[in-house]
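There is one chain below, alone, in structure tokens, taken in the form predicted on its own.
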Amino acid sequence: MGVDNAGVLLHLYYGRKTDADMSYLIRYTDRGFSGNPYALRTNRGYSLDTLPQEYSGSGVGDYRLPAVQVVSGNGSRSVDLRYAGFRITKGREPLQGLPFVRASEKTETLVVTLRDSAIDLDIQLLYHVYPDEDVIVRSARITNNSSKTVMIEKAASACVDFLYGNYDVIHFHGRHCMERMQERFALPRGITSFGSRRGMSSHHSNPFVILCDRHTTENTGDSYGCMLMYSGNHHEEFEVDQAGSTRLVSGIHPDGFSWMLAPEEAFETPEAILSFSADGLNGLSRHYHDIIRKQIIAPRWQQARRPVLINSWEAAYFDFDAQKILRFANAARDMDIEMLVLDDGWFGKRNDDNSGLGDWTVNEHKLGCTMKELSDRIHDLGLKFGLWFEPEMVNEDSDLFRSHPEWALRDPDREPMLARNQLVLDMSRQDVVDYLFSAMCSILDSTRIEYVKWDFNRSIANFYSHALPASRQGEVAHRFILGTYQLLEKLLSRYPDLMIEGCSGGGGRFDAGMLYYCPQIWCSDDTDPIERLEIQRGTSYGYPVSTMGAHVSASPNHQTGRAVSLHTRGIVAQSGTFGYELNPEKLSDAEKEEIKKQIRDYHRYADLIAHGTYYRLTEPSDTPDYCAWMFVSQDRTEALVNLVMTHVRANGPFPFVKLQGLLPERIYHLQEQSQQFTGASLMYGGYSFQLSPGDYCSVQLHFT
């Protein structure tokens, strides 16, 4: 960054270290229809419209994407920012009410203050630097120093200008049951944007984007990542301007957003996690995996081995009682599964998905016992116990809604939009947060529960709170997320050993904000292992395997009807937190023995999978018939290689990959085949696989 003679904070360069003053890159020229600040009106070569800026204002001559938009007390919409000072401190302060990247021993913070003196507005740009992970975390704090209320209409967390270069953008789109599909294309001239207005980060557009050189591959070339640490409405924008410069702006989605900022009040944006890699997309992924595992996941869970669980959902759906669940638990124990999770249907009047949400009282008539009695009997079998909640939702057919219809998000003069026959609770209200905390504590205090699955099963519409005046309805979507974060914070403060797995119809809220509270997130409701290859691969660009909830489910699969071997289902699910989503009473003795072996193998490789370096070995466009990936230990002496065939061809070529991350001069033993290789031969010469015939066969190789 550099402050020019006009006091504008210019963005000079972002990339490989140069240890040089990069201001020589700035060029000035008179571009038609690019106006000049009044103080420099005789210098037609100086325009905010053509200069790279660290945080762009609005309405004062830069016609590109703004980072901030404010309506001041007199109705003006102009924001003209000038440098006003900086400070550097060791460590960092937490954000108030928002998740944040926890400080490391080497973290330092730079705070740069920009000021609009005409409206007496300060914007502090916060930069938290994590040198070991090669990450810069950015956010902004907007303070109203005037005597009049101002209205914020856009508040980005980060703005980055790239003065030169032709870039591709990679984003991760999707839908329910097919999240985080990678799409890459060359940025066109003009504005390209992604985002979510669904009240959650969404299945449809993850708050993580990558900008890279046109020739960047998995292992070579420059790439830049921007991950918003936020679980609500988000927006990622790119603009390629008239001269070919590229601007990236990331933050809360401005559509429907406004925030009333009274005198002396401040507004803090969510954090944006930035990283650069000169070692391709795999290199960029490693930076994000490291920062999430070391500084975002709660310390309690960073090194803890996660229990292998079985979930009741696809095994029973709503059709269960305590005796059926105990039969599941007995069968699970005999297969060395370590935890049973009781999913939806245990509370209120809840025999289908049309009623009961919000009534968090145990349906003892359905169970045939108390929840404590069920939990105790499961623990007596040697298993841990987990329970499903969907705290932020309510059904019209519930005692809660009948008592407090004003607690649901809904417009006063129209019927609400329903999804899954449910409404959304107004998490911007403190009384709603307090009710949910009390209701959940009544269960957690009386029952031994080690795990909670936290679900969120619809997109939000009707963003209207009956607790806020008309002038503040634009705050509802953001206040909703703040309420959810508050509830999570309160629960984890009270139950520090409780593991919460995030879920939103699968991967609808798979983001760094939720990972601050939830060490793992259910990756997708699609448990088909072949589709999971795509889902887990796309997720891996930004998020480590240790955060991906992945289960072995029944075959044929409940979502697609595809039949896949138990062996392949196990290999795919092992590249995640690992568990089972099936009815154990329907398994043969041979299948039960195979599951016991899968669990032994998972425990054998658990640390390597959770903490090792992850590599994508194949590109779908290059190898459409198979998918391969691997894990390498931190000391590079151990590797686990996985390959799954996705298409069988008669008389086809052998699947072939080049391994990565090994020590070239060392000898690696392949125990399964009593062979040995040099690291160089495996990386430079590669390895060809000979697989058995049949659909979706797979292989797992362990090198030491």
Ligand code: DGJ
Given for the second form:
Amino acid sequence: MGVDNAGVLLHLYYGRKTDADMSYLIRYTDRGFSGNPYALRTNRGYSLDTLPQEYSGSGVGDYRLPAVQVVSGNGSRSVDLRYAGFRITKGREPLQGLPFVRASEKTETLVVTLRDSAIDLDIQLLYHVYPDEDVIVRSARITNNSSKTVMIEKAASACVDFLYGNYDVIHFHGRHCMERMQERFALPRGITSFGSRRGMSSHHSNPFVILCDRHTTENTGDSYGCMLMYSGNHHEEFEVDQAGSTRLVSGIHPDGFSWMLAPEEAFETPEAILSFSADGLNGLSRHYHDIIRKQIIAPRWQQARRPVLINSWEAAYFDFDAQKILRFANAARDMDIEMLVLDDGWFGKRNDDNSGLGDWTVNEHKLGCTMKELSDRIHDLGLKFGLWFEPEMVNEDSDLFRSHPEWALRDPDREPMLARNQLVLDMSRQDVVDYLFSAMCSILDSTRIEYVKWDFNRSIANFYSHALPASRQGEVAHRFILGTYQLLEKLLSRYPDLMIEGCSGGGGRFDAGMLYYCPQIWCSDDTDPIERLEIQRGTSYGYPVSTMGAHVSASPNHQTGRAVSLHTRGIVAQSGTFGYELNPEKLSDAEKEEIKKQIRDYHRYADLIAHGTYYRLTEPSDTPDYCAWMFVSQDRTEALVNLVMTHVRANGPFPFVKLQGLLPERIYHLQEQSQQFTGASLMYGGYSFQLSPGDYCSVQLHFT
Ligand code: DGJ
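The block above covers the form predicted on its own; next, return the form predicted in complex with the ligand.
Next comes the full complex, this chain leading.
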């Protein structure tokens, strides 16, 4: 970036590293209908409308996407930002009330101050640099130095202008049970935008986007990522302008958002995690995997091997008592499963999904004992114990709602929108956060619980808080997520060894914000392994497999009815935080033996999978009949290759892949087949697979 003669902070270049002064890239020309600032009125080649901005203002002649929109005390909507100074410091400060990328030893911070002196508004652009992971983290702090309250209507975390080039965009859309589907297309002229207004990062549009060259592939070419570290309403916008320049703006979704900023107050945006790679999309993914594994996941969980769990949901749904759960635990122990998770249905009046949310008291009548007794019996078997909560929700049919109807988000003068027959609690209220904290603590204090599954099963509507005045209702969506983060923070401060797995009807809140608190997130309610190939592959563009909750479930699968072998189900779930979600009483002896072997394999490969380098080896458009991926150890002497057939063809070609990340000169042994190859032959010549025919067969190869 550079400051020009008018004091405007221009964005000069972002890409492959160079120490050169890149200001030569800026060209000035008089483009009709692109106006000039008053001080430069004689220079018709100078226009904010055509220059690349580091953080774009609004209403003063740059007609492209603004990064910030403010209504100042006199009603003006103009924001004209000029450079006012910078400082560079070692390390970084946390954000207030928001998750952030934790400092590494090498982190440095640059703060650039931009000022609109007409309305006494300062915007500090914060840049935290992570050289080892090759990541730049951006956010903005807006300070009102005037004597009047101002209203913020948009406050982006990052704005990046690409002066030249034609780009493809990749985004991750989806739906419940089919999250993070990758879509790529050439950015057209005009505005293209993605985002969520559901009060959650959402199944439908993940807060992660990629901009890449038209010819970028998995392993070659330039790409840029922008990941918002935020779990609420978000927006990713692109604009290709009159001259072909591309602007990216990312931040809190401005629709329905406003924030009153009194004199001397400041507003901080969430962080946007930016990265560039010249090594294709796999290269970009590696940067995100590294930053998430090293600087976002809590240090407590970075190296810890996650327990192999069995979850009661698809095994029993709401139909259980303690005896049944103990039978599951016994069977699980015999197969070397390490933790039993009791899912939805253990509290209040909860025998289906129409009632009980909010009443976090154990239903001892249903269980037939106390939760402590159940947990103790499970621990006596040598298993850990986990419990499901959905803290941010309430059913109308609950004691909590009957005593505190004002704690639900809802418009005063209309009936609320229901989903799964539940309402959303007003997490912007401190009394709600305090209630949930004490309700959860009373269970966690009285019962030995190593793990909590934190669910969130509907999109928010009726963003109206009974605790805020009319002028502040635009703050509800953001205050909601701040309340959720506060509750997570309080619980983890009190129970630092508690593992919280995020969940939102599967992967509806799979984002870097939640990963700051939750080292793993249930990837999808779709447990069909063939569908999971797509879901986990899409998720892998931004997020490491060590964060993806993945379980072996029953066959035929409960969501799709598809029958898939236990072997393939195991291979797919192993590329995640491995577990089971099926009724162990329905397993044959042979299946139980196979599961024991799967768990032995999981332990054998767990570190390679969790800490190794991950490569997508296939693209669905090139190889629609199979999906392959691999892990390479950090020292590159060990690799695990997985391939699953998604379509078997008679007399078809051999599935074939070129391996990645090996040492070309080294000899790799393929233990299973007593064969050996050089790294070069496996990477340049590739490897073809000879599989016995059958639906959805799979193979796993371990090279050392
Ligand atoms: C949605 C989750 O994704 C499921 O795994 C399960 O916990 C249900 N909610 C329980 O209601």
